[in-house]
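For reference, the chain that follows is the form predicted alone, supplied as structure tokens.
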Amino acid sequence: MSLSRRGSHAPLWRMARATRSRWRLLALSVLLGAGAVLAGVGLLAVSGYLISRAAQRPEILSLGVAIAAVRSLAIARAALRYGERLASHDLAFRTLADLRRRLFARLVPLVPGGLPGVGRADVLSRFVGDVDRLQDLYLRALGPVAVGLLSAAATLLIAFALLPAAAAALAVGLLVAGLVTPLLTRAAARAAGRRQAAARAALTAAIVEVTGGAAEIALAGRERDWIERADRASARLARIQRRDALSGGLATGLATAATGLTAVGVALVAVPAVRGGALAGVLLAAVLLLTLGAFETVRPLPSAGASIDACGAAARRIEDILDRPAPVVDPEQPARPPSAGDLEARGLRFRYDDAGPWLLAGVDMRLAPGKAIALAGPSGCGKSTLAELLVRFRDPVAGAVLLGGIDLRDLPQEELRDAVLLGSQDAYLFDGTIRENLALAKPDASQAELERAARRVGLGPWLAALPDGLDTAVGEQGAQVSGGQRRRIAAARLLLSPARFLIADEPAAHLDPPAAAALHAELAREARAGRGVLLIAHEPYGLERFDEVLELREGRLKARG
């Protein structure tokens, strides 16, 4: 049951080490759990003695110690079990919080550059389902194993003090129940545990896609196809879970059989010991009940064995994210960001695959404060990739991006993006109010500033008609507003930012030509206030207001007008 530093459980061991600051809580929960188990074993043994002694009809005062012990052990068992539950669940929840913080901190630098081969639903499944699964590492794996070892050793010592032969028979039974049974159970559950994380991720992906694209699926008349797809994923997960349940039933049956057979074995050595005078007859029931209670120490171990593989699969899926190299990293000794200067691209070359074609094949561009540049080109030509290079979501394969003459790779990312802000084409809105989404760009913005930014992008009449105005909820991912309104809110957020350079990627998508031209003109007007503006546009509406219009084709920039 030990976790190896190498082999298939290396990720699980590393996950455990990553939360080693919580091992004091683990030790506390183990001690409390062992105390609760031993109190239960003692309660059975003392009760057996009390029943046997009471049958001899002694003076009532001679039973006082045994009666007090039964009461004390019963109270202690409940109190210790309650304390163990508090400590173990506190450990599990704190560990989950630690893991989620660690995973989120790792995702932050990875997501802007993309996660090849991992979809949004899969990331959600790993962040929620796989992290939740790892709570079993403490509640059903490490904790029960440690509790079982401590309490089994103490129980065997007590049995040895009463009758060494009974302790030997009990040791054999505990070895079978605590080692052989978990190994058999784990072998039965191994395949199910390894496949369950992937099956759960597939079901999550199907559900996310169905709910996210429900309107489009309904319009296409494909509801039945997508429902069947989700049903297939659900059925596959159910089959795997049934196999898990079968392994749990196997564990229970084997543990019960081992308990009964061991009790018979102890009886076979204890009864002759009573006849021979090696064991007092009044202690026979105590020894037998002690044997039955001793199996409480190893009863959780089969399920612990079954949980290890499931936790290992979850740990590997999480580590697959944690081990991915960040596309960009801060320099060890970052330079101080310049307070003035141009944003310049020099000889930029970039491609996603080392063997693939160049998406950017030598791009040169200079964006000065007070200048507005529009960048056009066909879909997929690399416009958004160029924008990501300008804010250093990625690093170029060759060439450099300079801010005030300093290579972006020499600047701290956070301070760089305070100076150069990208409004991406996703136009993401958080599940909050319009005010909260706008305030992301400038948390201390006044009511007047928020309203002015909204009016500049054409949201004024719409906001005036809303009962709650800026305090209107936009819903999850902006589901309560239209696509055009979502784009306008994102554009207002961009204008509200104090950044010196603004990069707007397709801000007028979903808008009609007059509205798109008006929004583009408003962005061009921002350059008159001394900021550098780069507009990436698929349609040419309103581009005549820009100082320069460039076109990206075949990896190179060409002046268009």
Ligand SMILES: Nc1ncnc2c1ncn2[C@@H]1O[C@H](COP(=O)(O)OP(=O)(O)O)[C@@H](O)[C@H]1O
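Predicted model, so just to flag it, every value in this text is computed and none were measured. Positions refer to the first chain, counted from 1. By rigid core we mean the largest C-alpha set that fits within 1.5 Å across both forms. First, how it differs from the form predicted in complex with this ligand.
Relative to the superposed rigid core, the position of the CA of residue 234 differs between the two forms by 2 Å or more. With the core held fixed, the Cα of residue 153 is displaced between the two forms by less than 2 Å.
Put the two forms on the same core and the Cα of residue 443 is off by less than 2 Å between the two forms.
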Given for the second form:
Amino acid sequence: MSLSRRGSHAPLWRMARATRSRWRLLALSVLLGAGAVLAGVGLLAVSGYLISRAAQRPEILSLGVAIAAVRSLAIARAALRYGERLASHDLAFRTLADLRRRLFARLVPLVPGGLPGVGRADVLSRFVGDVDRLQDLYLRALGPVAVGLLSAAATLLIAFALLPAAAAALAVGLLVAGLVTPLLTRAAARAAGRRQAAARAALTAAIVEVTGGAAEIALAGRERDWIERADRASARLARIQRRDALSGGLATGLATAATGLTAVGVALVAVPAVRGGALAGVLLAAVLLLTLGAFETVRPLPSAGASIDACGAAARRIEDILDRPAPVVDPEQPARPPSAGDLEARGLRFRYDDAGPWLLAGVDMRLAPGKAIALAGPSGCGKSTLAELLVRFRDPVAGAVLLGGIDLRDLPQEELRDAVLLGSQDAYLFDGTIRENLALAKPDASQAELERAARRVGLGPWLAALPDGLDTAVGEQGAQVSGGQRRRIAAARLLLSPARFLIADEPAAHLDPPAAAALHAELAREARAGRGVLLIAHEPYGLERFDEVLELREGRLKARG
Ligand SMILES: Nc1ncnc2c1ncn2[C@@H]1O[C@H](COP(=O)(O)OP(=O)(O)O)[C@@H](O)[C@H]1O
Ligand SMILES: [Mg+2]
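Would you mind generating the form predicted in complex with this ligand now that we have the form predicted alone?
Time for the whole complex; same chain goes first.
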């Protein structure tokens, strides 16, 4: 990733634009937020006026309006803040739900063949962590900025109406506290992060070497040298941290200084204005308190800047997934799916690495309905890859896979998935019951059908021993069932499915030879029902019933004796 890209917030703005459809909610929450801040500022200013006026001991009745204003501003501030919280969280969660939906829709066509260069854990962390982080995009980043700008502008207008010169001084102060300080804080934090990361890495390395190589160091009698080395790294980190805390503190102090200096500046123009008659004396305190209150409008801006950075990084990682081209795409003009015919590979060539040797160097194969073919071959020779090409999880580099004479690339993926089903070698189970995991292949399967399929793959005795039978939970990712049971469940799914062609990738990998032979034979028997069965077998047990036994070697299929 280039440096310029790392600094760019373009993905963030694209994410933010997705909020457009909810602009009413957005406007409402900004207005409520600005209203709450302004009510607070107004409360201070009106209180200032009230105290000054009261000091003149006027008729109590003449204070009535100001007293009522103080009361209602206090109540309004709380009510508006509450409304703003409701609206902004509503907006944030709705936007988040939109984003999840969009991301999921993009992710589904990408995942069958996997995302090159992105591990499953990484996809999960982007999908969960980074999307969640974007919840702050409105709540802590864009919202506070919009509210701050709006309420600062309104405060300046009020100040301008009271005394234009005071408004000018206030504008300068707000600029320093609201713009210069956040930028300085951010620059200081970034530089500090970089410096500290290097020093921390040096300290970690020193400690790891001291502990890892303790025996060798002791044998060589060099303990003192090594401990001193770790001490030096630690002291260096502490020195850097102290200096960075100082510069960070200075930036924050600058905002406070700006507040105080602005108040002094406003007093310097307001007092002469009172003397000259441009400002009523009773308003002097109001102008000064308005000035102090005005800084509340820009107070959240430094942390909003930090949130914008964090959201930007999350948005980039998410866009990185959204931008990946799908490994397979549906045709513009799909052919009519064939209702009969063979599944056929013609001259298939494939390699993962553009420059490497061919993994599949011209594979020809024909699977007819009613036939059973077994495919063997050493681990890593490309059997699973061939299976994935046959169901178009990826496309071949050359050659073609045909269903009923039609290139898979000309068929809508949905039709293809209905016709050809792959039981992959991972045998993934969803966190649910055995029943739910089986019914995935046939949602309307009856109890009898489910039980029969389970019996055929050898799950009968196990299910009978379970108190809850088919309704037993398999746990997250099938953690509560053994590897062999998991594969048997996946094989039962194949038998239950209505697909015309079944491909089973090493369904018996964790089974002992007699169990593997029985499962293989059961799959071969399924061909008699008129379906085409391709079995990828880790061990050649129970292959007698297969019409053909092939071997994948050096990228080509050969008949096996
Ligand atoms: N997604 C992938 N990206 C890159 N290389 C892969 C990928 N999947 C498999 N391979 C490599 O391709 C070769 C064949 O893998 P595979 O088809 O799983 O073989 P088999 O199923 O016969 O054991 C192996 O060397 C494997 O490391
Ligand atoms: Mg494999």
